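Below sits a lone chain in structure tokens, taken as the form predicted on its own.
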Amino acid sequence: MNRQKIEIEIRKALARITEEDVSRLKADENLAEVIGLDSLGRLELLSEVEDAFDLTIYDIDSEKASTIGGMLEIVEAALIENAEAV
């Protein structure tokens, strides 16, 4: 899966949990600062993100979790960690 459509599964979780419109934020910007998403919110998100993606994410550095660009580096690594599991 590619890097785009990864972001893309990420701000549509972000939107649902949020209810916000998150297609403007920048992949840096803190989520908590920017749309008041709580550390409660971030394990939602991570949630919804590994039923996305069917997967499991073990290593969970919460300052990456807190922006979409972290997010993506999270999921990325998870991915590339259950392939190679498999």
Second form
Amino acid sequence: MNRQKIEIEIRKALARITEEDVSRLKADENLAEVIGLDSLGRLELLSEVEDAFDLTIYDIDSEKASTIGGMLEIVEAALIENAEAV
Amino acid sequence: MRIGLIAMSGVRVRTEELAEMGVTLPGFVNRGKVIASLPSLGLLTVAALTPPDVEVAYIEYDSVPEDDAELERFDLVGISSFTARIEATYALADRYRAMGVPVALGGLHVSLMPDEARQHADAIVVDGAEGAWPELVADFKAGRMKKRYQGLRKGVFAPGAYVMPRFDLLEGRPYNRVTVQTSRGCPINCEFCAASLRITSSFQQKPVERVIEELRAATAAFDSPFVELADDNTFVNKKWGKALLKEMAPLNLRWFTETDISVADDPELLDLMAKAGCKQILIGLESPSEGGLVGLDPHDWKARRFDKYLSAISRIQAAGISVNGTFVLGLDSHTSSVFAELLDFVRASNLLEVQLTVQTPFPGTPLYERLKRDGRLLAERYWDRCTLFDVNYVPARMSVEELEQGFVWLAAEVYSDREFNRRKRHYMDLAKARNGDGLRSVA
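Output block for the form predicted together with its partner chain, input the form predicted on its own:
Whole complex next, starting from this chain.
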């Protein structure tokens, strides 16, 4: 899966969690500051993303999940880990 | 006329080893940091109690110039503080008084240690600001300010006394959390508690419609703020709680509060809390064993519920509300085995968040009086060590060193990446279970 598709899915998950229009958010914007996604919200987002990609995130770095770019890195790493685990 | 209202904030762990752990284990000091970053609801209330013809400036202590720099001038300064910051408060009050600016002090510590506080103030306000501050300002304007003003201990939310805090003073400031108080006091009355029950004569609740008005006002100035209900035990009265939650649900908020374990006994209440946006509740669990809870409150309320702790936490978290469990280490029944017992309890409970604290004899509490009477306090005056992490007394069944070292060991375990990751995984799995995924184990 390419980065663009991953980012689209992350944005969809983020929109479901926050019920906000996240289409214009920049990848490096802090989600807590711009849409109030706190630490609990980030865990919910990680959970939603796991479902969206049908994968398990082993390293639950909720700090890194505070930007869309960070989420991208988490998902990419998890996709590799999950592929290796099969 | 212009009054400067200064909020004291920020607590620093005094023990070097613990301070270093706070840097490497963010979860260790997380809650303390959150509390330190909240606006002072007390001073926003004081501002609202100030007559409209008087200008007020709300100032966070962090923005006050250092010792040798010039302070902003006011006609009168009001400072609200708490025990761990009271020495810094007195130093600031002394600086202002040296400039010829009169100072009024208030807050929990001042209410509990009035004779000490009045040495650094032109006036002190004891207990609630309601019933005291308007008179103080009127007397000040008339040039006859008294040394002491007694605030209300009951009826603080009644017409005539109640005012809505001046949330408008926070506009343009970088807060991402705002506080609203729905009640004052707590009927459980734990021996160590130094919260609002010490300045109230009975548990008091705000009318639901007032709470809703305040929530609207408090959140109006911010984008998606997280709300903290600044209560010690919000859901004492379940009927009132349900009425409040039904009104809160349409506000579409995410919020946190402190309450007790009994919320787990009421499925309807839990459901309403989740639907109203409650994301986390802090519960004072205090000890990982029933024995540790005996004698903690006058009716052994907590001890009698210990056998339901694990199932209750499970029910609350399954409802979509994470539990921040707080524990007090060094209770009189605790031996050095309590640290391993608590780690086992934390693992068994799957609490998302854990707050470890050292029993702290805050001045004015029954615990302080008892330990002082028994000659167990390590110093006469140790207020800046009332951080909840520093040991200030001789424990009953272990040494001071055992308590300090055991606390450090336990904190390193509980806040390790391994343990925190496990707790976060459980929370994420619960979220999936609620969403009907059902693929993962949530046992």
